[in-house]
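Just the one chain here, laid out as structure tokens, in the form predicted on its own.
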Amino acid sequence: MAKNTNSTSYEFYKQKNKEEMKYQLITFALMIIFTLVAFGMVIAEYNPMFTIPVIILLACVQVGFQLYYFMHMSHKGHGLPALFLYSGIFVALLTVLAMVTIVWW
């Protein structure tokens, strides 16, 4: 008699995704907790010049996470838009560094 793999398979899938919308659950969360840590160290008026770069690694780390898990670049078959936004992001900051310097001297 024949094996029914479509059960098996489906229970695969279920399985699957209830493990990834955990994943997803967990990092709205921290974004959430990331987000209102931002915002308590402004309304408590920290030091600018701690404030801002803790702010800025804060959004760096939440743009991770939308990257990874919410536009699913951690799944297979999204090596080129990954190229070309990685890409992106080094040409951006390649940007910065250069306005920085031409500014700075």
Contents of the next structure:
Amino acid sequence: MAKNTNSTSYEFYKQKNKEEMKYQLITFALMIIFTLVAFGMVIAEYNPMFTIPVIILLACVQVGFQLYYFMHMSHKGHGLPALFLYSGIFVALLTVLAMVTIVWW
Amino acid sequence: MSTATAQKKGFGATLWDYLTTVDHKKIAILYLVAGGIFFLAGGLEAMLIRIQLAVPDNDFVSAGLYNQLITMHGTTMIFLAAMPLIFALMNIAVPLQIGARDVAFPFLNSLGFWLFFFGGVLLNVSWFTGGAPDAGWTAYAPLSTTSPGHGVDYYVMGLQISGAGTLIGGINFLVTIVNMRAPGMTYMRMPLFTWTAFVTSVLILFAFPALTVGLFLMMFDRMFGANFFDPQMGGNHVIWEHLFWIFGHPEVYILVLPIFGLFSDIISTFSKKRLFGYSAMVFAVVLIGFLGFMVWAHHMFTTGLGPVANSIFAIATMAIAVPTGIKIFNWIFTMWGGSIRMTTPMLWTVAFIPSFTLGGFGGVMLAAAAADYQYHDTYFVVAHFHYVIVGGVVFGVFAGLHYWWPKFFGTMLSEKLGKLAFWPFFVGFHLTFFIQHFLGLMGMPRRYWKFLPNQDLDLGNLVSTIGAFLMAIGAVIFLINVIVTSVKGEKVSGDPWDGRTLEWSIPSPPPFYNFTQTPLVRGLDPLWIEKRQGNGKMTPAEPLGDIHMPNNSFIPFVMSLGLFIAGFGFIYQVDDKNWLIVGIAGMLITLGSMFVRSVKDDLGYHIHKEDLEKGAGSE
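Next up, the form predicted together with its partner chain, please; the one we just looked at was the form predicted on its own.
Below: every chain and molecule of the assembly, starting with the one above.
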């Protein structure tokens, strides 16, 4: 019986790890593509008003990939780091935005 | 281990023990001693300021020295006295309150202390090397960037080093509170002091980077020819004000929040009641912490931000009065119907409530942006922030020291002397600062070296100075109390106040491993629950086993010493590039000790079960 459970859980984890590996490979490929796209846009000399926001957007998506697929933030027990990350981003964004608009607008 | 440590040690061994300690209780004592010394230095500066302003047109100190005195008084009191004293209380109490054997990173705890200490010493060395910083504790550019001499350079380097220590300390407490709570100690069962220490650590984590950035820009402007704050070169000096206050406003909450928590614990203990509205108190603390980040520009209403920015920040500032009000009322409701014991900690606490509330009223008045044009840079502002910082933080530190003295040293401060110290300090405090509100409204500007006779300012200033002397008398009586108590050395039990939280479930002073067995927490005020429903002792959550302890280390001291030496190198390379050698040598000491720490495995040691049964570490 015990052996059976073990092998079931082994199968389960094997399956799970395989899936995770798949996601990691996909995100890795996507990140390389994103980088190529970013470089491509600069080389193709599109209008900077278009290129810059797109590159920033791609960068944000890449950070998300990094955190969730490579640093395992999607796994259990990462609630608190996520809370700190997001509240930190929120506070920093609000502060920088307010300061920049007050000073230079 | 046990018999060896229990024996009386020589002075050298004790000194070495404290230089290398990673024990949170000993680091708390280090913070207490260092913070206490800087507090006395800052207090001395305050007395000199008040003597200068005692009579009109006084020539007690020169104008230049006066500027140095006000700058160093502010900087010392905030960064080198209030901060470390708060850290002393957090270090002694937080691990004990959550049932942990130490903080999460004992090594970093020690590093944080030594960085703060050497930063503070560096700042104060400036008195002896041709003049202290003289641009105000806010060091506004361009006054600070053009201030001659090296005073402001010391300010920049000293605060940078001690700020790094504070940041390390804050992160350490965050990790400790998140990860090291005893079984059963959920977030909503944490004592309020631990909660406020947690929120304060979050604020440190988010706020100190702004100071670090500001100081770096200032450092490059002053020492390496950059022009971040020089409008003629395309810079902008208002950015310094923003960076300073983005840090500076959360900083005042960093100081006062742990004190709020401490008062909550004290009120609950000495009213023999559960804290009224626990969850509302937690909510209020978190809300104050959050709002504290959104109000920094209220220090800059007269800078010319425009009506929209002024209105937004005025409203956000007034909003903070709401959670603060929640706390004030909950403290009063906790006392309501309780069986109150007027011990010394309780006395400070009861005095705190109206004093701090007065400061809060002044704050709401200042928050009204249009009216602030009248108050700005007058003694009204001085009165307001001394009401909240002295009436809040200093009262709190006194209360906390009386309350936790048994956990620090195993003795009790004399109640009689404690109350004797309270009254002159309390009366002196209100004499000194209440009248300053009116001096401010009458138009007396802040930071002025002297005032002229017959402008109706004479009497108010004299009263203020007399009050300052009363406060000094109170502080001296407290020091006498400390000396008398340590000479007597009467040991007390682990629970002299009939406490409610975990720190009172272990002996005073606690053994170096704190808890022989990690306690099982069954609810809010865990010890009180066991006193009421159990046998009065905490139920262990684990069998008696080996305890893993960290080794002492001298590396944090050396690391900080390296930065201290490097600081001098960077300050004086402006005059002579050869000083860069000193800077590089200092950095090499620091980086070298970091390298040693990285490659050398330090796995700590175990206290064995058998030794614990024989009573290791308990004196």
